[in-house]
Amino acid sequence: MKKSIAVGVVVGLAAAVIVVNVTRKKTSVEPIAWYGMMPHPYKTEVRSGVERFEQETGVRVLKVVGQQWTQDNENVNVEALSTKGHKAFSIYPGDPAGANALFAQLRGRGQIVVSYGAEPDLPTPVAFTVATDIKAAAMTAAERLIEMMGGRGRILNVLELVTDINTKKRDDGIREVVARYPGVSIIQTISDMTQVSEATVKIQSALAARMDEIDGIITTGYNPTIAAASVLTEWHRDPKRKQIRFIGIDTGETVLQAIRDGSIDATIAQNPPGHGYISCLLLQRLLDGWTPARDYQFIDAGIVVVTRDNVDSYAAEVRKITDGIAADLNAKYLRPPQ
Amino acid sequence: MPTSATKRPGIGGRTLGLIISTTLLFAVLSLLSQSFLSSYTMFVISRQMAFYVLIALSQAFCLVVGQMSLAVGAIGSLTTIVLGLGLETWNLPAGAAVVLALGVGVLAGLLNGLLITRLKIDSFIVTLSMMFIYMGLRSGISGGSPYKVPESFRAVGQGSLLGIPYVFLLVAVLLGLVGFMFRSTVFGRRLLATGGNAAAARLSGIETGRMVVWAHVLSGAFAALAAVLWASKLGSAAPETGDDWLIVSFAVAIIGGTGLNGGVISGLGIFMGSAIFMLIKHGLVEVKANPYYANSFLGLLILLAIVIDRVRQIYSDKQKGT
């Protein structure tokens, strides 16, 4: 008896599933899907660019945010999205090497991908990356720091993740610039800080150990920049302490406030909204039949150096960069449909 | 009412070994660096030690009753979000936001404890699940963005009295109270008895389930306090707070002599554990250790400190035997 009830339930459920699926109206999916790795200030800003794209073009974009900043998690989520019929994807490569396998898989299914935020390892199956030229940004930051230091002095070089290939590029950029100035040297490099708390401990230790020797600090990652802004705000509260020049990267509120009150000098603002906006604009053009002008192109989304002078207006400068790239997109990076 | 398996805390041989290791590290760093004994260095080291103590206590209270909590960091993170919401979104007075945040930490601990005892599920599984739930809540609520805290809120985390950080003073008092509780109160001894030998404790009339719940409540409270003070120190309520606490909580508690099998804890030991952990981290920066191998050096030095302590213990046991 129990067995017959169980069989009946299973058959009934199976029939219901079939009926629902056969009678269900086909709903159209968004042509473009944007994938953010996990809730994070950077992704929130990228998403704002995607939303601007939607408002201006009327093209719908599915915006999905994952749970972890890992390639594995990204693969699982994007593969699920891929089966839903989206034609184009804007994706951050979680792991520069590993992401290429996912991109190739999507391409194999006839889906178009633009990479945003970071460059995957080359060669890559994607035709475009929209991101900050990180080495150039680090070099700009180093130049500005040395300028603020009066062309001489010793720098504490704070890197973020040693396992990130981009960290090496940033380090190389900084060292290249420092090598141009005979009166400037890197007194110490600290790194491997995945959290603000870890970065705070390391920066404070370095400052405590070499307080008389450090003239300037450069940070090239989000966590160390937030940490350094907090540490230096506290440090400069005591007027007897020496002035330490600082430039970071990224624009958390702690950093902007420290610039406003003069506790730190500057930071590099990247263009996350541009990463979202331009990547979606490219995807739309490609869906409309435009083709890439070359096999692979890196589009530098640009940076703005934020100081006390433009701390409350830099966003407009960033937006101007995006608009400039968008205006040149067809002529510079694409070929018209045949 | 300590059972045979429990140990009354105090400056035992093990803690003495930790004091010797800490003194040795302190002396070496003083010799290596001219700036080590500066007021600024002492300030930053002592303040960071205070945070490590709170995080370790959050784990130690679970360990002492034979449990563990994988959710200490996630509770800290959730607490930070509630604090940020209170201060920035709801514009609550700082005191009210802090009470609310601490309340959330206590509630999270209570929930862990009740799930473990009422459903009789292993603490590893419960706290692993709750860790994901709390982390999901913090990401979902905050969207990953930090909350602003008012300037006045930074006074405790960034201020000092005669050069000693307020956070350190606060933690020193708390540590004294924790030591007193385990040494001289019935409640403290019941916690120790529950972790030392749960069956014997039950036979002695101790409601071990209730003790486990209390341990998780206190664990949640310490995690929440650490999070609130960290936001005060950082000047921002950052959602990623607590993401790196799990390893620290176990490392400092265990270096400090907290028994992994329950029933053993020393407030002074945890203090020394945090000192060793911090001095090693600071020392690696002092000696300009290659940053690419920094974690390996840290692991090796912690292992060395524990091995030295273990050798001392074996030697001491042999001496007693003879």
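Everything numeric in this text was worked out from a predicted model, so none of it was measured. In this text, rigid core is short for the largest set of C-alphas that superpose within 1.5 Å between two forms. Residue numbers count along the first chain shown, from 1. First, how it differs from the form predicted alone.
- Relative to the superposed core, Arg107 undergoes a C-alpha shift smaller than 2 Å between the two forms.
- With the core held fixed, Ser82 shows a CA shift below 2 Å between the two forms.
- Put the two forms on the same core and the Cα of Asn157 is off by 2 Å or more between the two forms.
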The other form holds:
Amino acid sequence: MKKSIAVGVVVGLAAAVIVVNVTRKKTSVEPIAWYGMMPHPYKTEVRSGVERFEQETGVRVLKVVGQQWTQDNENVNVEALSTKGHKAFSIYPGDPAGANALFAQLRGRGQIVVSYGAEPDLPTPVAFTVATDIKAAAMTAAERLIEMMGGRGRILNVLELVTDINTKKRDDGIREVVARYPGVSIIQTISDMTQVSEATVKIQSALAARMDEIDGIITTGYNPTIAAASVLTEWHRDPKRKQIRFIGIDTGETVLQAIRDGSIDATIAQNPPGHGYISCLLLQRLLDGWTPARDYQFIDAGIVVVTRDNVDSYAAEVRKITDGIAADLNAKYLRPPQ
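Cool, the form predicted together with the partner chain is there; where's the form predicted alone?
This part shows the chain on its own.
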């Protein structure tokens, strides 16, 4: 019988590392370790893909979550894990340059790494990144918002963490699209929101200050998207207020319900379960002797635009994308063992 350990402590760390749902025998070590930077809804969804991988393959994965969204915290935690006998790691790069130093260290020890969720600086020691094409997703969102605005108007650009390596790419993509439309402008950019409550206050303040000027809102992070959905649900209850078009990212229940009742227009569903599932599937193949088809490959895990038309069926679309990538791994991204 296997024993379930709810919480474990990684010895030798300055601060505890949260270990969740680890199933193992005391005398064995999981071949693959998955690392999430800190508790966050995105990491929870990624972990669900890791769990699917475990269920389908029977390969056990150590699942570890750190305390801070920083490269320094990741370095300390992962370096400690690397001494425990794990052969392969699925890791979100906390910093595009700093992560490469960690990846190179692991590779020098003969350990395999696949990056997920964000792309490290290139060139990189890792052979694969499994992630959303961040800039392309933000550009898709911006195009949809401008279309909903009728090709004209002023946008409130709501970013999440400027320290996250994906935020600048999203901002760059939005600005690139806006520059194509002479009748469209970004009236204000607000950022640095680590909690839904913080994002709510900042969005409410922006609306109160410029309610007659804002025609559309775009959010490209989970917390501001949840906050904006709640704020706009309340805003649009008053028929005297102007209709503000909106598109966000991610699919919390608050967002989905706001789409269902017409309070907001749309959101971008990423594929976090695919980030976890595919990264672990790659690690399994590499451990089994398969080799990368090229020195480095970015695997776009895909997006789905969620509107009222597909709000109750988009998850199946996302799963289909994951299954398609998984089916193509051997032929498209790998070479068989010699």
